[in-house]
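Presented as structure tokens, the chain that follows is alone, the form predicted alone.
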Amino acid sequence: MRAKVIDRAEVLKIVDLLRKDYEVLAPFCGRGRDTFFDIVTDENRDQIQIHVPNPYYPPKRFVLPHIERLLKIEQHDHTLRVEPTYDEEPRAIFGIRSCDVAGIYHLDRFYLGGKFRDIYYEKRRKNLFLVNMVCTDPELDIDEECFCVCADTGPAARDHFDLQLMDLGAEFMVVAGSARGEALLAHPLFKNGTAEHLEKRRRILEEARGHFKKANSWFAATIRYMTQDRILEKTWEEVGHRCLECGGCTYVCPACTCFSVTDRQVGPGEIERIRLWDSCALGGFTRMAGGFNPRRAVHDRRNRRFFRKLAHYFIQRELSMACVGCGRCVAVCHGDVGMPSVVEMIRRATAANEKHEPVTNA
């Protein structure tokens, strides 16, 4: 990957750059906490936020969108016209997260990585442009509900971006990830960098790893205890008995994947289908057609999600576990049960279950 400088002041030339091929996507600042991804204009074009905390309702929405028509069914007469709706607009998400492009990577092999692929997705995803910003503001960048260094996604995202932008101070570090990055750097607004910024920008990096709070997680002990069918049902009651059922945790996931499809009419002879984001920790995630629901115990749903995105199988099917350590989940849930939470509960009572005591010979 090549790597290049622009001068801090003309950072956000980038964004008029893109703008001339793509409808550009950024981060900016609402009241408080508040953050979120719009549209630039050229009325809030001065707005967009370099470093800002990291927007609750994740950026995938850009190719996953929470509601999005599949197709259109019109009747005429005795006939029906079905037409496909694709949304094929360029785009492109100037500022996204390393933890977000994780988890549109983890969407790709879902989604295009198998035997069937979703036309819909593909249409979206050949067209987003992704400009990675690399988190190194204590005070912005870093909640502390992260533990990207945990999921290893960031700081710094290392690959699936088209760029990738590092704060060095006077200066930002560009770095090229695709052949549509690479092509961008060749514009005359970026220099050549040194050895010296290759320097300054480890530094910071080793630094920035510095100010995650919960680095310290457990997942290589819980994904060999979920691959092995080795956590205590007790445990899995516990996390149920916590959770509300709200759906908060997996709506806001970068990397979660499911979803229903439904048919609406929405006028005279016309209907049309939709898919739209579905959470297993709603009770009609598993509900049968018959009005049956085999995992109607919120404890057995929980376990589902978890074992979902940590047992190994799934890993080696899709190349990447399916938390990227956004820390989302960890902020919205109000029963405590985050990724680094059930994590940890799972990896001290199996633990506590299996120990060993020493003997001695009598």
The other form holds:
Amino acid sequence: MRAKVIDRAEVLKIVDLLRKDYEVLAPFCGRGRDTFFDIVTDENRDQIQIHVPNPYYPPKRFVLPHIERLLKIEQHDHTLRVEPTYDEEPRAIFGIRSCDVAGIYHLDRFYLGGKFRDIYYEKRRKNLFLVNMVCTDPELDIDEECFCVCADTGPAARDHFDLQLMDLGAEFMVVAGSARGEALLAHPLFKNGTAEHLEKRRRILEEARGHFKKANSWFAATIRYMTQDRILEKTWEEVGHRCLECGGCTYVCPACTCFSVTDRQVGPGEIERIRLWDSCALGGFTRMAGGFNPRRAVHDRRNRRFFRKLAHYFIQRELSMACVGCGRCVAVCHGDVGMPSVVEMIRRATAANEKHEPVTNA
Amino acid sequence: MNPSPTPNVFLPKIAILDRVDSEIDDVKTFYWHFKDPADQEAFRVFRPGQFAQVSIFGVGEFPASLPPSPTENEYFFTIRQVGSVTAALHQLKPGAVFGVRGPYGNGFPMEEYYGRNLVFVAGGIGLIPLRSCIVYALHFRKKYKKIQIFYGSRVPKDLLYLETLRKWQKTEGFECHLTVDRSTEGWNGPVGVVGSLFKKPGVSVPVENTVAFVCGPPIMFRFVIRDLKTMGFEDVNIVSTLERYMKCGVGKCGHCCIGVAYVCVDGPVFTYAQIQKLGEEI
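Structure of the form predicted together with the partner chain (previous: the form predicted alone):
Let us now look at the entire complex, which starts with that chain.
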């Protein structure tokens, strides 16, 4: 890894540099708390936000769009043409947070691993350049809901980015995490750092970690209970009672992978096969043709979400649990059954239920 | 990342419908071939118990068992009309084009069962996936010991592949027992649930060195498992094939998960021992 520094006034020039080769996406402010990633243009370039509450709509959509076309189908009387359509636009995300970098890495393991590789995901992913921004501002970057420190993904990502920026005050430290990132660091915009910069980085990072006051998600205990099948049915029922089945948690989750596929008519004889995000919270998710639904109860579906994210079997397969600690599900859930709440409900109920026999000499 | 080009697993190959046979109410068999001879040849690698994704363009896609055995020369699906895509398939006339991709899933490890007794227990349209194994086993008859087929349906007119069943009943070298839950006029065979056939006079089901294939509706499955366990079958020697809502068939869409398993890639074939360890009720 190579580290350099760039003057504060120059930092958006990285965006200008990237725009030569990429469509660049960066965070902007909407109204109130609302923030979003948008395509950088000459007009909006100066409104790019460096420190900003992480947008609820996760940047996952730049590798796995909310709705995407898989096939273009033309069907007329005697002809049928089926053609895959790919999106190979080179894109760069400027200011992606460490939790979302971990989310994309998790998706890499899932979509590019296993028995089959997903070519649509692969084509987007290999053309994607990630500029990670370390969350250091306690007012803007670090929300009350954030718990990346519990999920071991932040506030500073350790890898899987191309470039990482961290605010040191008058300057930003820039770290390359890939060959593409290193190539960019050769530009004269970037100057060599000193030992003092490194010391400052260490201090700021340590301070930033201290700002995650409410982050106390005891994953270790819950993963153990989940894996050993020790969670009480009544805990799931309680979680189920509080779930409003809106699917919000899955739609904002940077590590959720499920999708549905459907055909839609777009013109005479013209059909698109599209895939779109789907949610295990929704009742129809497992319902088969004919009506049989193996996961009819709400709490069975909630069980599914947390089992898929935390069971050891999947952690082993994807090398990370399917939660990156971004806190979005906490923010959107009306029933307060986002990840940290459920982790705590499970830990408390399961621990309370288990008898701890004293060790005796008998 | 992987240097060799990634194939598009979501791209169906074009298939042409040759003919349609009515089987029972709402169930038809669709004989078809791939338009491209190379696809036709490549598909031949399928194993009994695998499945394919069938596309009716503009309507959607669904997973379908492969009832033919790889030892046969024709491809076909036997499909019950239950939802919108199967309904659209049922409307197709010979010559129509549709899409097929696959084969997917693990299939039954038929080679591992060489030298063992095979017991097939099917209920209703549960015979569709087992047909492949039965035809395969009969093709390699000498590789297996005793072969028994137990098949039941609600009423005689719901017996699937009736012509084939009649043929099997007359063939020497293996047993084929049929039953119905309710008799109707013209039926002179046994009446009762499929499990009652195990106790029929003259029937002897070996337990030692035997694999039992079970496929049918959930209630039948539960009772047959109970019967087999009472007879002394071990969980590892009972195999079944599960069905779930699926969108991709390749382990990505997440719809077919049961506990730790993605049915489409880790299954659809599981032993009863595996089914109990999935971490979720089936």
